[in-house]
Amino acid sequence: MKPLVVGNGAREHALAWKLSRSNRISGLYVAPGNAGTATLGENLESLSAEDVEAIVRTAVDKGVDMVFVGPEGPLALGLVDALTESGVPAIGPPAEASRLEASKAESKRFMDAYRIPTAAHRTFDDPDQLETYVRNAGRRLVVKKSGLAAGKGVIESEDTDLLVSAGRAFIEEGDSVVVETHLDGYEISLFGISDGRDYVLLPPCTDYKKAGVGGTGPNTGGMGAICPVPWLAPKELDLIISTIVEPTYRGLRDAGLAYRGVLYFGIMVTEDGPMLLEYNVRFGDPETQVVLPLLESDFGNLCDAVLHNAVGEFPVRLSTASALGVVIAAPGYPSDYPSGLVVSPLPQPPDNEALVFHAATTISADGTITTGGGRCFTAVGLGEELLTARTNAYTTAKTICFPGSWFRPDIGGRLFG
């Protein structure tokens, strides 16, 4: 199998990395990649991720065997759909599929149709109407862009002008708005791979979303992430597959949405069960950065199970250990922040301790590597318990360094008082 990633982030770093330990693998495309992934394969850098025709075209000449899209903006364009037009074999949905991402107000719609437990919500076209509903609500209340906003689009506030005002910018860039109840409890991030028909469930994790200590901040893409989550009860993940997972999977067949690809499940678990937040119709980051160093089945094989409508089958064997995530970030992140920011020698910790995935970062004819984005590098910290993979964590991330780099001194915090 000579397989194609589409992305440039950690995720793809992940992906890669993955799919590189695959006895199936042949050879390895990223495009348009990282510094990271120029170590695994071979970068396509002059490819953009969302370039739908230039994407397809190289596949075909290069007689790729599988493209698995990282991101959602080329799968939101249909580069799913260009791919199967052209013969070429690809893990993701197509574009219709992929609304239940790129619009949170179908999304919720799904939801509603497949009974599916989710917030109290409305969906608001009209300024005004927002902001009679939002002042007059009597409750707190969480506003959400409609469309994709790259994890940014989301305003949790108990300050109900700056709910009033983020929703009037959403609707004044030309999208709707979802209003809906602040759910109390945790959150929970469950990823499904489905070829379709069947689907399998990937160990549950969850990712750290705040830019300060204790969840405070701005919303970010993601600060870090630990998997498996220990104070998920199994009766909980049970509740989780039966009132979500399963009803998800029969309404895509029901509805005629061919879904061959990653399904993620944001879920808050609350005193009154679980409740659905959102989907997102690939991996997530830096959740696959934690999620793919557990799975110890074969990447390739269970790829190629999704593309021969084989996952009904297929053994999916997970490591005991315990993974945890932390991204380290350039100086204004998640606001504004400089790239091209040179960064000093990466650690090379053992692959049983720690891993490090790049972000956007690329490297120079001499081997010097600059940052090229907001989340620059994802230090993963492996261990038989949680506590010891926080310790080979920020023991790695400590020494990922360039000019005003920094994360969160607290994930997996919580298991620690």
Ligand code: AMP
Given for the second form:
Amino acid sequence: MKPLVVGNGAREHALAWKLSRSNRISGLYVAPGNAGTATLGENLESLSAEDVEAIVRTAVDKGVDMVFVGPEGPLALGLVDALTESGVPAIGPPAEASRLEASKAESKRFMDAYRIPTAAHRTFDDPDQLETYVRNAGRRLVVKKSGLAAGKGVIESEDTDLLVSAGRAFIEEGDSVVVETHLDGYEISLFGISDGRDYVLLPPCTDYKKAGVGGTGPNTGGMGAICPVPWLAPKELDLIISTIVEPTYRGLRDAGLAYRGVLYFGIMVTEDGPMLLEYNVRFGDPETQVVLPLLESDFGNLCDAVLHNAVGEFPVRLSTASALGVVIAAPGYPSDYPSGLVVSPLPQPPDNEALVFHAATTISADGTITTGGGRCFTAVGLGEELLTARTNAYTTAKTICFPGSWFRPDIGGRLFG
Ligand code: AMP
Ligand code: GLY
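Here we have the form predicted on its own; I need the corresponding form predicted in complex with the ligand.
What follows is the whole complex; the chain from before opens it.
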């Protein structure tokens, strides 16, 4: 199998790394890739992940026999539909099913139709109606832009004026706004992989979304993650599966949405049981970096099972270890940040102890690595105990240096989302 991974983040580096260890793989392309994926296969640097036409043309020209789409943008643009039309097998949902992520208004309709527990919510297209509702609700609310927003579309503030002004701004930009009850609890990210009929689940993980220590400060794409989650009781996971996962896959089948790919369940475990916050139609970042190292089954075989409707028979073998990922970010992230920062020589820990995944880095002819994004690396520590994984992750994170580099020092702490 000669796969092409689409994207340039640490999630795609982890995907490429996992695929590169598969017995089935005879070559590997990453479009556009980063300095980390360049060591695993061929980067197709000139290809943008969102240039659907160019990716399809290249996949056909190079005889790629499986495309794994990392980010949501190309899925919403119809990359999988276009690949399928050209006869290139692809892992990722078609654009219609990508609406589960690309439209929070539609995903809420889906949750309601299949009685999937979620926060009480209403969708608005009129700013005055939104304002009246938010000012008279009498309880804490969250305001969400319906469309894709790269982590910037959810306003969780207790300040009603801020909720109103953000909601109005989203509507004025031409989007709908979902307003929902604020939920208290802890978050779980769960990934299902399906072939359109059957699915398998990967072990639950959690990411740390806020920039600051103790879950303070602005939201980010995720500053760290752990897998599995020691405080998620097995009976709570069973409840998540029976009330959220099962009805979702049943709903997808009923709705005729052939879903061949990864579905991400963003869940809040509350005192009233688990509630679904959102679907994403792809793997999470940084969750992928901690989930994939714990999968012992051949990932190429799993992808092949997805493409050949054989997920129901696929034996998922998992490591008993834990993984903890720490994101090393650029100065200023999640606000404005510089790129092109020169990275000091990177650590090379033994890969049963720690892994280093790059995001949007580039490498020059003389081997100098420079940053290109806000979240620049994920250092993943592994260990039989979460504490060992944590030590291994931080030992590695501390030696990933570039001007102004920083990371959260408290990944692995409980409830510090
Ligand atoms: P979403 O894109 O809907 O997952 O929201 C992004 C993040 O905002 C979530 O991961 C939560 O941390 C937070 N969030 C979203 N909805 C709620 C809610 N109803 N109550 C509390 N926090 C929320
Ligand atoms: N870590 C959250 C996401 O990938 O959306």
